[in-house]
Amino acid sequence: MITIDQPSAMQAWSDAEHRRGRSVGLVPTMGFLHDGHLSLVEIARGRCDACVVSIFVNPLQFGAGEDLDRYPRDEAGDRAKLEAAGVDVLYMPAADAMYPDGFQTAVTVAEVTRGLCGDGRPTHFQGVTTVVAKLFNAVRPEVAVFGEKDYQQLATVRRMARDLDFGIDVVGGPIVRDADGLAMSSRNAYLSADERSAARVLSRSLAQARTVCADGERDAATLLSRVRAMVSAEPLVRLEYASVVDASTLRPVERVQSDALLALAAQVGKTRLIDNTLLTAA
């Protein structure tokens, strides 16, 4: 595995791979890697000849008072995991390489960034799409893999890639969960033992709603009331939102008549976690 830290060098490496007839896959990350990230690497390696993983803690997607300064980092551990996973390139640009003096351009996706996490984090997705557009231009991949835990992010990047003619296949990787059901996240490192135990209510509430839906309940308000009741019984968890939305448009639905997404966000102590599950009317 080689490490590249400049966009021009990353472009040159990718261009050389393409001249050799080799396809390139990209997994964008902010580091502090876990098995969920590595599952995305496996998808990328299965679809492409060469795999690039980017690590960049993107300041543009953190709002005021969020955890940019304390976001967990483990460069040595990340390198070891990526080497073992067979990654070809670690693209690790510095902030001034990504956003040099005078940088003033932003990429905005309008509709799918409304609602869900977009309400409470109004600048977040513009930061995501801006940095991902820069990563796409530097790495020039045929395939880019994003986790379905950040479902709104995945939908936003897919929309951007289509609208701006990137010609990149944006692939979603299934949520990976720990044995206790908690969705894997770098932010789980913030949780105390008691908070982690409490956070399990998020996946349990989603599983209950999925079961109730499969048993025939289609009313979104009823499903959401069950989620809210279950989460509210856990004193260490404060629900930020729970919504049932169309899985493609992310607009709220009143009934589950086709594939729908039940998504939620919650504060567990001082840590914000998100999770989701797909509901089907079949």
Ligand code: AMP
Second form
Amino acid sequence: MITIDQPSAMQAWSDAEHRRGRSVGLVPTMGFLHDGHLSLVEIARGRCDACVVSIFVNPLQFGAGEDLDRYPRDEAGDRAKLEAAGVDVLYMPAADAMYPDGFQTAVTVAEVTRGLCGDGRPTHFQGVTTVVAKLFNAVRPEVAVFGEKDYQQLATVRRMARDLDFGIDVVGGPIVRDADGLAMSSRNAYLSADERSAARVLSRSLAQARTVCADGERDAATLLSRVRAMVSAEPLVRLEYASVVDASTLRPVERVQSDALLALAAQVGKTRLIDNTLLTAA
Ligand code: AMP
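Okay, that is the form predicted alone; can I get the form predicted in complex with this ligand now?
Next comes the full complex, this chain leading.
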């Protein structure tokens, strides 16, 4: 595995791969890697000849008072995991290579970024699309893989790639969970033992809603009130939102008719966690 830290060097490497007829897959991350990230690497390796993983803790996608300054990092551990996973390039640009003095451009996606996490984090998705557009232009991949855990991010990046003619296939990977059901996240490292145990209520409440829906309950308000009741029984967990939305437009729905997404965000101590599940009316 080689490490590249400049956009121009990244482009040169990728152009050379393409000249040799090799396709390139990209997995963008913020590091502190876990098996959720590595599952995306597997998908990228299965679809492309070469695999690039980027690690960049993107200041633009953190709001004031969020965890940018304490975001967990483990460069040595990340490198070892990526080497073992057969990654070809670790792209790790420095902040001043990404956002040099005078940087003043942003990429904005409108509707899909409203609601859900967009309400509580009004500048977040613009930060994501701006950095992902830069990563796409540096890596020039054929395929980019994003986790369904950040479902709204995946939908937003898909929209951007289509709207701006990136010609990149944006692929989603399923949520990877720990044995206790908690969706893997770099931010889980912030949780105390008590908080971690309490946080399990999030995946449990989603699983319950999925079962109740499969048993015939299609009313979104009813499903959501069950989720809220279950989560509110955990004093360490404060629900920020729980919503049932259309799985492609992300607009709220009153009934689960075709594919719907039940998504939630919660504060567990100082840690903000998200999770979701698809609901099907089939
Ligand atoms: P992050 O490093 O948190 O920005 O995440 C990088 C990529 O990994 C994003 O596309 C996430 O959606 C994805 N990801 C994070 N956690 C998981 C998980 N538990 N399962 C699947 N993908 C994940």
